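In structure tokens, one chain follows: the form predicted on its own.
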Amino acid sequence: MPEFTFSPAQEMLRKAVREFVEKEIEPIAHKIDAENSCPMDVFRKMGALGFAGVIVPKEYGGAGLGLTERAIILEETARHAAGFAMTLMTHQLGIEVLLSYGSEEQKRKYLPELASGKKLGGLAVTEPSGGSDVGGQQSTGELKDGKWVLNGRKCFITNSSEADVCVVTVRTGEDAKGRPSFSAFIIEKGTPGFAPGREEDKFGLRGSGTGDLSLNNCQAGEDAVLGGVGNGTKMALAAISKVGRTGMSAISVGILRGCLEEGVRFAKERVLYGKPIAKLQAIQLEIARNRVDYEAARLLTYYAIGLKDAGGSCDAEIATAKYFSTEAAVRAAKRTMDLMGGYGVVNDYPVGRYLRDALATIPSGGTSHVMQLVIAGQTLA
């Protein structure tokens, strides 16, 4: 069973990430949000330190660590810039599919530069026909004269305009039961017929680009097929559960900690009726509720991730962590805004950003409704 304490090495990693984030990200966190800009120079620095390729084995240029260490990095980053943490999380989502299903040649070609932060990765599954309905994808891939010709449109894709290497799923035929089957392709930025489209103006998780990707007679060789023809849905869903949902949980834990720490700081500094509002029982109750939500989300998240690191089957535990932590982050941000009064709606303080970011974590990687269905399905099985 996974432990609820971190090893000395993991605590050293947390300290290193925290120092980096406080130096490089905290001073520009407001700018990242206000301008909806992704600081790629900071991403490259994180790559040089091994943070971007934390889950990549050393033989491919990564740090060779697990999902727990990855969650620590995401939590610490999201404490100040959840949007930028989303960029890093999705980069690792693309890495995971390559790592788990790529051929040796594909791994050696792509993973070193992705792990080092020289290139940014991504995964494109969602389409206008629906995100949760993976089987509803309309994009197609047809084999013609030894080349796959891809057509269609992806939407709500994180890192859409910035990603150098993107794993894209399209419909390539039918399975033995006559149902649509999908395949995954590795498409590099600049490939003819593959281009970013409209970029969304999100109210939360700003600092991570989200938008369309178009496939217009985009050609891909046989060497671009990832994991074999017809296996795209299985690969995408496995990666989204293992890396996407655990990543969103970790990001939400970071937002929760930000709410807790900001609320405590404000309550101690704000003086009313001749004393800090931290002395008021009503404020203490809000702080207590934030602490409970943070601790519960933290335990659920690292427990589920620990199970996954140990090789366990834990879709329900991951869904539980994702559902609770994202919803709890919204509650905590609202409470923090309430206890700050008028200051809570002033953008000089980060709490408004926390609320917007927390709300935006809910649909990412599977909505709360979908998470509840996963939990119920596993429980009733």
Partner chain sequence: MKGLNISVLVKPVPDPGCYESIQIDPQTGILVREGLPNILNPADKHALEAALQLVEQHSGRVVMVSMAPPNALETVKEGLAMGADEAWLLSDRAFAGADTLATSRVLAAGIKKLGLCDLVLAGSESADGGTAHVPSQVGEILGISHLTNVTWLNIDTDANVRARMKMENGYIEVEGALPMVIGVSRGMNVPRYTSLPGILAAQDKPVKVLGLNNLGLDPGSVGLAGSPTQPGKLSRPELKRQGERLEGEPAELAKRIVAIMRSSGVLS
The other form holds:
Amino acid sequence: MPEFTFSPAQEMLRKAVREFVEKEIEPIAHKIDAENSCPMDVFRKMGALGFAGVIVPKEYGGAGLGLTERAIILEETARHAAGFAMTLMTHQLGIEVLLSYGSEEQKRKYLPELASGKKLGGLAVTEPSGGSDVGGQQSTGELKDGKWVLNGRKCFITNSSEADVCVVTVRTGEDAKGRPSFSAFIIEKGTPGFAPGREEDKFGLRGSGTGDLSLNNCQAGEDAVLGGVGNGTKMALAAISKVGRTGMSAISVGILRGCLEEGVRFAKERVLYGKPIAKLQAIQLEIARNRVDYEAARLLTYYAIGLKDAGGSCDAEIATAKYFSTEAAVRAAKRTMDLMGGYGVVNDYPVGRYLRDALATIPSGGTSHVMQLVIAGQTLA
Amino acid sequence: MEKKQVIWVIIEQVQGKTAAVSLEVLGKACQLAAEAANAQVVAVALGSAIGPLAQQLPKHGADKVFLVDDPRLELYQNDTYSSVLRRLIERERPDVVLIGASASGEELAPTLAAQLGTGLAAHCTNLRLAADGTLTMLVPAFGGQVIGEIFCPVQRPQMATIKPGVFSPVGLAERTGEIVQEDGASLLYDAEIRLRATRLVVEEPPGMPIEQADVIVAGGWGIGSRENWRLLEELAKEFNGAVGCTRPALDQGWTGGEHTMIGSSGKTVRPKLYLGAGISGAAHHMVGIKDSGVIISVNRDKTAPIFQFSDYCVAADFRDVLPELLAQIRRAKH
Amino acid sequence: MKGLNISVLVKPVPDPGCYESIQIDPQTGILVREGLPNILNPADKHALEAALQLVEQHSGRVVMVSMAPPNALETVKEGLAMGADEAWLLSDRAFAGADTLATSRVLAAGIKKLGLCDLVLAGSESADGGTAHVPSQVGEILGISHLTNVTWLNIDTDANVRARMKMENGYIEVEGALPMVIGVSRGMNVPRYTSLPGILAAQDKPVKVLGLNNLGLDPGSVGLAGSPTQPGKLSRPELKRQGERLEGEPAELAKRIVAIMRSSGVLS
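For comparison with the form predicted on its own, please write out the form predicted together with its partner chain.
Full assembly next; the chain just shown is listed first.
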């Protein structure tokens, strides 16, 4: 196993994002959560600094970097505001499908404005009848007189009401074996028949809008088809594994660091029986466990992402990282609340939010059960 | 017998008024002179038409005053002030030169030290003068977390700056001293003036200057909004006091401005009573209030570090306590 | 005036957020500062921002000059990511232990070596030492005019300088001409954030490391040996007080505070 270090440029990026997050996001992190509001002005600033378009190649106005740099940005953002990091992570999910499957024309049309943060992206797959069961999607697309007409309802879609450019999958026919086949369409905000529906009042990861999208005789030209008719499932699954799960894993590492740092701070400041509780061994053990969970999650996450950046096949490694990191974040947040006693449950401290955010990372991009199935499948193959 | 030590204090004046810090430093110089048993305190005043000001300096501890009265010295400027002082120092060879760390003093002192090739200690929190003439200068570093001793063993004069509020002035109504009028023309040549100070713009901040207030009500990040900040202002008003702030509160724009920031990078204060609300108690703030008479702190967080530095700790929400306090004070006054 | 050649003096300093964890070794009496992350001195970022804005206005070039150990290079490079064109790191064992005057000699030698420099900008003070000496002392050693605590700065196309120097209750307006050293107050501007394209560009910008010999300095004029001031013992200030906890309902708490105010003589 090689030495695990980040390059000087990656370290510089981490510092730059940290400074931005501490100045612009940390002060409003509580408000974002309390009001469940997404600070779009902050997103635009991050776009202008190149953070939103980190994975977009330079020829389309991005930084041309990999998922490792993206994970650094997400981790640093999630250190103080995992909910807002979710907005950024989903934006990049939308970018990823365009990047991997878009035609040259589509890339030129959409990527520059997504890279610079002038526009927000999204990806809409999940429906009431299925999320990880991609085949369960009921929405349809029919080709009529050279126009696709889309109908149906998407749910639990992140950035549903804010996204300017959304990639939407719908059932467009059957494959050779008679199974339903799906296609992806690029739909812009404001397209007639395409509208956000109800917004979910989430328990965690608040500050990223999540809700319904409705397709009601929404018309799309043939140039809106992404990656060829019938390829929607493959594309969505690949993007969700590559960008969705690595993103959730990085967000969890950010939450873990928050738990570690807040726990340490509290343990040093809180005085009981005349000395800081950090001097108590029972507290020291909790801090040590937080550190172990953070370090392990960080290693698994950046290892899996490193493999992906190197071009390897690593769905099981990504699933392992996502499964471990999200669950570890829940454990660490619970542990930190425990060591804080009554203060842990008071919203003046951010740790209660960290616990809610950590719990909410589990279903995003596939639950822990689904992750374990991916891992088992590859292990038993 | 040891050589008689000579301590100089550079007097800062703005529009003919002596800066408070200069009198504080003069007070400290008197104390040093007493410590070293055999020292003389000399005040040096530069300006234009400042004769009356110079006459007052013996009452604040000067044994002797050098007065340089020249229209070209009306406004502070480093070229002019440093030229005059360098010539005087080279002629008189004082052992110690002390300067208030005001905005101008912070520039004048290092300028002079570089011209004279001597050592300078910045923002001293204390000074000691030994009988052999060695000056021990205590300086804060790392935002006041560490205090270091500084010596200037070889070069002379030994130079130090002192922040406003650190020492107290002395009043010696009966004392008289020699006033020496210096000739500006022989100390300053027009050819060496490269910069011109064209005007002084006074932006007098409203209310009591924080360094002079007997009561300071200070707020930090925990105050949360401009609206809540008004509560501190109302409370301070009851005492003709001042409102102070921490850097996070200043950065939020709730406060009266930079001149109200207390701490290692702001003001050092010593009120009779300091009441802090919504302040966590970072050391760089606390070093600025350590000489306060009574410190009362109000913070919702029972674990806030400020409680370790306070005489009275109120672990409650300031939004509950301060309005009640305000009402009771108003009742008490009527 | 054909563009501005600006040197910006920068100093890597331990992150002020960590100063409370600084310890003094009880045996040696030396500061334990290992493991503290370095950042660019906050005030220097304001100086760099001022330089970048001036070059945007007048065209020209911004070179950072820093006296620091070689391991500070990555921190100095953060200034390249913000937009500076080049960095000079003045680094030599002989520079260690320098006070502000000995530091200023090295910085001035670096600026002279650069040649052609219209304007030197620096943060008014550093976060660690906080002396605010360096801008004035560099100016004296270079023999050019200097100003510090500057909150507003204007340079016209004929190299005339107008500046406002912060005073206690206002400011003094000063006029002069380039070349000049200016200590920038944090109130002058808001430094830009480091952008990702800036970080990428920084990796290829020129960085020069120069030592005592390159600068033609006498070893006796630099470092601890060349410093007129010498450090003595370190200590930590004792700030703690015996806190008495006041308990009760707001009305009761207020009553106690009023009583304390009376006994301390601020309320009759």
